[in-house]
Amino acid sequence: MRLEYTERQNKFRTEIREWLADNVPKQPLQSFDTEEGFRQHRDWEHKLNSGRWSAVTWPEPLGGRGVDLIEWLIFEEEYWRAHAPLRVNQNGIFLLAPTLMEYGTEEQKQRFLPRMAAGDDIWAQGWSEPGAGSDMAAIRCKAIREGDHYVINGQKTWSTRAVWADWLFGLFRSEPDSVRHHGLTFVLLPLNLPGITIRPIKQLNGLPGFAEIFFDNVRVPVENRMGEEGQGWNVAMATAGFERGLMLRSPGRFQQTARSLVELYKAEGEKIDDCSLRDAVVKSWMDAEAYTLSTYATAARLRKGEHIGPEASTNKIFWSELDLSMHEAAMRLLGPRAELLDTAPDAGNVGHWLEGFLFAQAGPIYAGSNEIQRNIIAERMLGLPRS
């Protein structure tokens, strides 16, 4: 597979390079885990979508540039190579907002992109609780209506972001008595409504990147519902689907990973007589180009009126392994150093390997568990019978 690019396509990328270079922080930001580190990366949102990059694939009139999904990884591959800041308001950007466009209201797609666009309004899910993580249709947080209201109750957990984040969207169940997918409803709510308790959860790093929320007779108009009352499964695949596909995790971000790897082997890999790490170093530059290619080739089908389907999951489990073992392999290029932060005396040449292997740990659990993207592999790509 060869990759040539169009005028237009390098235009656009000298366009972005050229931006990020004025723009990009010459200082890293602080974790948005932290409550400063949260206010410095929605002030990056505001500056990005003051360039109009925040949303480059949204149509002009809602604050994006309409570009197509090879200019978007243009786009990803030239935001990871000038170390960019993390995107804080990404579930809503790269998940939520995608599923707005297909099943929301005209009302609600002009009440609630452009903030988003702006970094306004940052977002957490809701999608996990304590008995339903990786199996959605065991959700039983419950949003009941009452007139021109639902009112909310229950627990969700694990929830991305919430710790300081504006808004949340989540699927709860509508219909008391209902089992599995059926009755259940997609409802967009802000986090400082009467009724709502937020507890941080505390990461490996000790960072609160998560949190529980409960829920206490909270009361959400119904124009807050995205698409119809009980056929919010339909809607929450629809965001799963972008999650485990495309929009979540770009090439360029793999790419971006396998480039510093080679250069820490460079440095450390000389002192080192072990053959089998420099395989490992050669295996994640050529799964992550192996990566890249597949995406561009998904990309051109969905130009072409296509739609991604139950391979999603082949995606979804080839990136957060690949994650994991190009950090696996940073850890041992490092040796006892790798336990040290970056701040440590003898830090050296450590950098953030530490912190992206212990995020890569959570890569085969979020956006839906490796076991259950295996489970729909077997059943609906190859059509194997359940257990």
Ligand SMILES: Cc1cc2nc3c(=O)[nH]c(=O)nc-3n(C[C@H](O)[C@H](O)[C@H](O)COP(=O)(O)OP(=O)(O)OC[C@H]3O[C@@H](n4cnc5c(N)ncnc54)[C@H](O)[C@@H]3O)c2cc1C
Second form
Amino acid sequence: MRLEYTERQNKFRTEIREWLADNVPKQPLQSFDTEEGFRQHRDWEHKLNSGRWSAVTWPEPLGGRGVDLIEWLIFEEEYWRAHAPLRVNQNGIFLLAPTLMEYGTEEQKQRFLPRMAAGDDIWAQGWSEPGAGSDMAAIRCKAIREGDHYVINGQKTWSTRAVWADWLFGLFRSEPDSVRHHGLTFVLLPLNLPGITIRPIKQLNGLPGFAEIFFDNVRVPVENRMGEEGQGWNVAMATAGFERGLMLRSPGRFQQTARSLVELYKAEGEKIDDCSLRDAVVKSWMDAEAYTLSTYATAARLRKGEHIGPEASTNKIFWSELDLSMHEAAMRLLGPRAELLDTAPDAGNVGHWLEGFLFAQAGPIYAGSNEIQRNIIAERMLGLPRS
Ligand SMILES: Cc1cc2nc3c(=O)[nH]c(=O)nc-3n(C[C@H](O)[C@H](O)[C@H](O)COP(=O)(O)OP(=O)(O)OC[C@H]3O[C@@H](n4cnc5c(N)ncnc54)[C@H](O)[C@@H]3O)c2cc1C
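Could you give the coordinates for the form predicted together with this ligand, as opposed to the form predicted on its own above?
The complete assembly is shown below, putting the previous chain first.
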């Protein structure tokens, strides 16, 4: 496969590259899992939006540039190459927004998307519950209709960035006697409503990257429902497809990690007499390139109007295992220095590898665990029997 870009695409690449060179903060922002870091990242979203770079694939009236998925991939390549800040609103922009475009009403699109693009509303995802993680159809948190409101009672958990986020999109059981994926409704709600309690959960690095959310008679207007009442499962599956398939983890991210790993090998590898490490670095780089090409092929298919389907699961396994193996190779290269935190005096410029290594552990779990993705591949792609 040989990639060739059009003149328009090359011009687009130059434009974003120049904008990033002028605007990416010279000092890295604090982690968005701290209050101050969250604020800094929100400001960065404002800035991106001021250049109309925050959601390039969206239509122009909604704050985007109306570009296609190939240009989005170019944008992402440049974004990661420039070491630009992580996207604090990724759940909104990359997961909820495409779902809103497909299932939202015109009024909902106008109401939510421009504020999302500007970073005015940062979104968290509310699917998992105690007892409903991999088995999402076991959701018990209720949203029962009373006139023109849903009344929500129950609990969500593992909600990324919900500690400081403004809004939540989630799946709730609206028919109390329903089972499994029937009787669920997709609801959008502000996290400051009366009756909501948010309890932070620490991640491996000690920061409160997630939260548990408790709902006690929380009243949400019916117009905050997305899709039909009781049909939320189908809406959520579209979101999950975006999450696993394409938008959440673009290849630019892994290409940048692979490039950094090659640089690390050049700096450290000479001192290490272990050719398996050199193989691991080369394989990482090749896999990142393979993932890139495969994503371009998927983007080209989607551009023709095709849907991503269960092969989103193969993608999710590939990128999460690639991220893990790249960080494992870096840890091996760094030896005892691998355990230095970013803040340690001797960490120099390698402390970020530990942070990345810790986060990479989560890749095979979030967005649907890799075991579940393998079940999907077995049943829906290979037609193997259940059990
Ligand atoms: C970094 C991170 C961010 C997250 N962010 C969010 C978020 O924003 N919003 C949200 O709602 N959730 C979020 N989650 C939660 C995530 O979706 C769940 O952790 C995941 O779905 C697994 O559910 P669980 O933790 O309840 O584990 P369980 O479902 O209890 O699974 C435990 C283990 O059993 C395996 N297993 C379970 N069932 C099967 C089966 N049928 N076949 C084979 N193996 C099986 C799983 O693969 C796993 O290894 C996040 C998780 C992480 C790690």
